[in-house]
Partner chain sequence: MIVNVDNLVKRYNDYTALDGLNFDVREGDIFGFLGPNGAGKTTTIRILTGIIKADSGNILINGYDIFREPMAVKEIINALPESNGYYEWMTAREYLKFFSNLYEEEMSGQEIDSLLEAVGLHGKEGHLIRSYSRGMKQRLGIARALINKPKLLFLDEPTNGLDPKGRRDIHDLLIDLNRKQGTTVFLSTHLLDDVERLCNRIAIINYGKIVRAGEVKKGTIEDIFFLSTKEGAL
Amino acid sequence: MKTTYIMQKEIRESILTPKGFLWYILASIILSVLSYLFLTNSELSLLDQGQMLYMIMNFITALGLLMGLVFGADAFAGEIERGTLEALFISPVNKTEIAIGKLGAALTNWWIIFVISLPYLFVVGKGGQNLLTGIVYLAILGTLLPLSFPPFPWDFQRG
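That one chain, whose sequence was just given, in the form predicted alone:
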């Protein structure tokens, strides 16, 4: 229950704030430009659809990783900046629950980026046989990436 509250608080801060919302708009603009280039540029349009699909999947993964790193770093740095980290640590929530809540928010941010990227994947990979396989791989890889950077639940001592 406490983990859910922390996760909801982090998600509200990352989605409903202008800074968080701007990240999603920026991701959409970047993916729009990339899709446009892949489909209209004479050199890039010579690539087969599988290559274009995997190239845009690399950009989506990099964008998700960048956002995850920024939100992950802000998870605790933002608490220090706002002066709420001490209050969070002395609350009746243990450190593992705090980290799991913040990790859940990072995963939610990845899934928002993934959902935003789906239309672009369908446009770039239309009619290609690798489309569904690529989407499944992107979902799995993208979900594993936030687990590879802070906040790790296992990085804290039990407290």
Second form
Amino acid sequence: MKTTYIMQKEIRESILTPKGFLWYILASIILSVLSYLFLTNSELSLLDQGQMLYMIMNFITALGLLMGLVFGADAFAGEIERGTLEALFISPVNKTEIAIGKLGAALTNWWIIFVISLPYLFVVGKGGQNLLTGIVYLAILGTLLPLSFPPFPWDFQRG
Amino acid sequence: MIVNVDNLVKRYNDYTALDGLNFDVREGDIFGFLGPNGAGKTTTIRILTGIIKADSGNILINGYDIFREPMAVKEIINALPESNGYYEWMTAREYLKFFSNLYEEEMSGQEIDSLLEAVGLHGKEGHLIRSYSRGMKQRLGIARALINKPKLLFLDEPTNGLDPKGRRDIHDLLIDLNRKQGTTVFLSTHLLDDVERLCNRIAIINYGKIVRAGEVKKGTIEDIFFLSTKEGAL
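Coords for the form predicted together with the partner chain, given the form predicted alone:
Now the full complex is given, and it begins with the chain already shown.
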């Protein structure tokens, strides 16, 4: 339950902010430009749908990773810099609960990017055989990526 | 004894911050923990509150070992660190609600408002913390440190940067807490007049060791402090 409160705080602090929304709008613009190029550019449109899907999925994964790293780094370094982490440590919450709460927020960020990217995936991969498989792989890969972020949660446990 | 510290050692690489620290705090004390800058006051508080670990030594707080039963200790203590930060995008109400949830205290809106009123933030409950002055933030920090009605309250330089009125208000609040609720206060400071006004017992730390501990006699703190902390006093 304490993990949920920490996760809610993190979501409000990093995702539901003007900066957070700006990141998502930027992600939508990049994906729109990319999809448009895939479908209209004479050279890119020669690629088969499987290749197009693979390329756009790479972009989505990179975007998720980049945003996850920005939010993840701020979740720890930002709290240390602002002096808010000590008050959390004084509370009866163990470090694993804090780390899992923050990890939950990083995953929420990924799932938002994933949902934003779904229409683009459908447009680019429309009619292709690999579309659904690709979406499932992307969902799994993006969910696993935050687990490998430096602050989560194993290094934090030693600190 | 509510706090018993025995032979506490903390090293940062080659630097020994605490070098075999020993002292006790009795229940109901307002205990002044004094020392010059860099003497080891903040390190001691960070270890006593479970933020960092010591290299060796034992600490019992209300009979619980802070290293073995940190959660049991954290339920009965609270603290205001020296450089306490705030979630400035929250209102004071939201801030206290968040921390009360971590204590599973489930404070009602009315309880939160009474706590904020007690620290002098009446009428400012719904304002964003970023609009608060330093003194108001310090009061909010104290309110946060009172949400679990702690038996033992650690305060690290709580009146630093406050104007005379802010300092007086915090002194009155601490005296009130100590007398009415029996809260033991562990006050780390280098402001000797704060100690003179508030504390009944003190310990002076220098170079990571306690160099003097005992009752406070009015009008003698400054002499005791300088005699105990001058070079070569050890």
